[in-house]
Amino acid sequence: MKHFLKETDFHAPELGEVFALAREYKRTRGQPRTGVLAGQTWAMIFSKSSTRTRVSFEVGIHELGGHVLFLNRNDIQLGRGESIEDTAKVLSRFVHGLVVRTYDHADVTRLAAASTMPVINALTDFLHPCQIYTDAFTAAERWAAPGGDLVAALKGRKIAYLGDTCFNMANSWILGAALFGMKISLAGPKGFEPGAEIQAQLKADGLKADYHFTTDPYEAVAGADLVYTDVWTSMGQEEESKKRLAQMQPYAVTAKLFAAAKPDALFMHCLPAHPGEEVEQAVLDNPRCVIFDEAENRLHMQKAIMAMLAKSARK
């Protein structure tokens, strides 16, 4: 059973069949057509609460021609001592897909390792898969030529990430980036070195990556065709909230450093956005401020992967 858990779950000669199912979704939403899930029902257990995720899930499905069960954790045995693996294998005997959200990684493998159903990580503190082939796509629809190869125009390309350089959008990126033949730069404070997760699973899927961390802001987009940041802290570091904002100042995005990068660089960040934090409002105004095309290709982005796994399901 294909499951997709992380950025490396689609080989190298499927990324283009993604990204162009992705491109079609895009250019004929709204014509009639058969849904691929037709006659499907495909769960979501979200343990974070979300709004780009569920909703771009939840239409994605309709639009699909499958139909939408919400679980929120607590509403089901899973909240109350049931096993994952007895959850998973129950699931499987109802649903034909699952979209999990969630805090530990080895939550969703172990969903995955239990289903005969596909499932989809929309969220863990490790790896955030779905946004980060989304951000590629958005990138992909500006440097491709006119109906070009998408995955293509990816290549060699650089980003910036700044920030929290060692949480599940850098983590995801390191990944995706190795996977994408793009370069990657990481601005954070000292003691946010990618960790060793991150290599390990670099290792385990036999890619190298191009990657440097550094504590210069400047140093890191210094030639970026992309800049990129998410919050300072997220869900579950609450806590931790006040420390982590005097660490990572130097690392927010000014419009002063986005003009360090490259001219025509491309500014992203997956949203919710805090302005005055993580990314001055100035950037967010930019014209190369695509956040809200990213937003948007969640929807198709995310059609495409479960439209892959639907077929790879019917084998």
The other form holds:
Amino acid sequence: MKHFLKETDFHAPELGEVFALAREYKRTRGQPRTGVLAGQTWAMIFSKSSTRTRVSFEVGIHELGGHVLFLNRNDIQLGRGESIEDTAKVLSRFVHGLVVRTYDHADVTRLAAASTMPVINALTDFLHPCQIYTDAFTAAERWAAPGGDLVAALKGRKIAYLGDTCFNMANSWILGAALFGMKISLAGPKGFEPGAEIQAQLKADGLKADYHFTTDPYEAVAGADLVYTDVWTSMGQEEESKKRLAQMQPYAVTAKLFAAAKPDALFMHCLPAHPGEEVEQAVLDNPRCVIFDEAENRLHMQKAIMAMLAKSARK
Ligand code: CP
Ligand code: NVA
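Having seen the form predicted on its own, could you give me the form predicted in complex with phosphoric acid mono(formamide)ester (CP)?
Now the complete complex, all chains and molecules, led by this one.
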């Protein structure tokens, strides 16, 4: 049973197929449905808020011909202490796939281990792989020649990641960069160096830990093809928000900092954004800011991911 819990759950040879399928879904959107999930019902269990992830999965499942059940964690018995394993086993008897957003990454791996249906990680504190695949696709759309190889277009490109350099988005980009053959420089406050968990993951996947951490944001953006940031206070960290706001101030993506990257560099943010905090409004207004393409592409990429998992589940 194939799951998508981390970037490396698709191997290098499969990446071309996933990206090409996303491009095809984007090109043919609105044409008669492909029906790869026809007759299927997928469930989504969310323990955190969401706009893009929830809506793109719900629309995507519908567009692939499937039916979707959105389950707030607190509305099901999981929220009252039913075990993760029993929840996975019971849901496996009813539905064909599961999309999960939660805190502890181990909860997603436990759900997948006890499931007989594909499980997709829709964000944990550790990783947000659907976002990284989408962002890489969004960049590749611009970097590849028309109709050219999207995955190959990523190779050797440099990402500058600013702000909170030791949470889900940074971790996911470290893993994604290693998988796609990209370089990544992360700039954040002292004490926010990428942690042991992501290093262990790279090692487990047999990937070289080829990232660079600095406290100097200008060092990180020098020569960057892509400048990336995320909120300074992620879901679940609200109590630390005042402290984080002060600590991360030097890492705000201002127009001046963005101008220090390559002249054709893209700006990305997974959203939601807080203009005036991690990113200046002028950067969001720059034509090289592609945040809404990233948001749209969640739909196309996740349809491709679900189609690949559904295909492997049928084997
Ligand atoms: N980027 C992202 O995952 O957004 P949501 O939290 O709105 O789903
Ligand atoms: N780091 C953010 C990402 C939101 C999509 C969070 O976890 O809240």
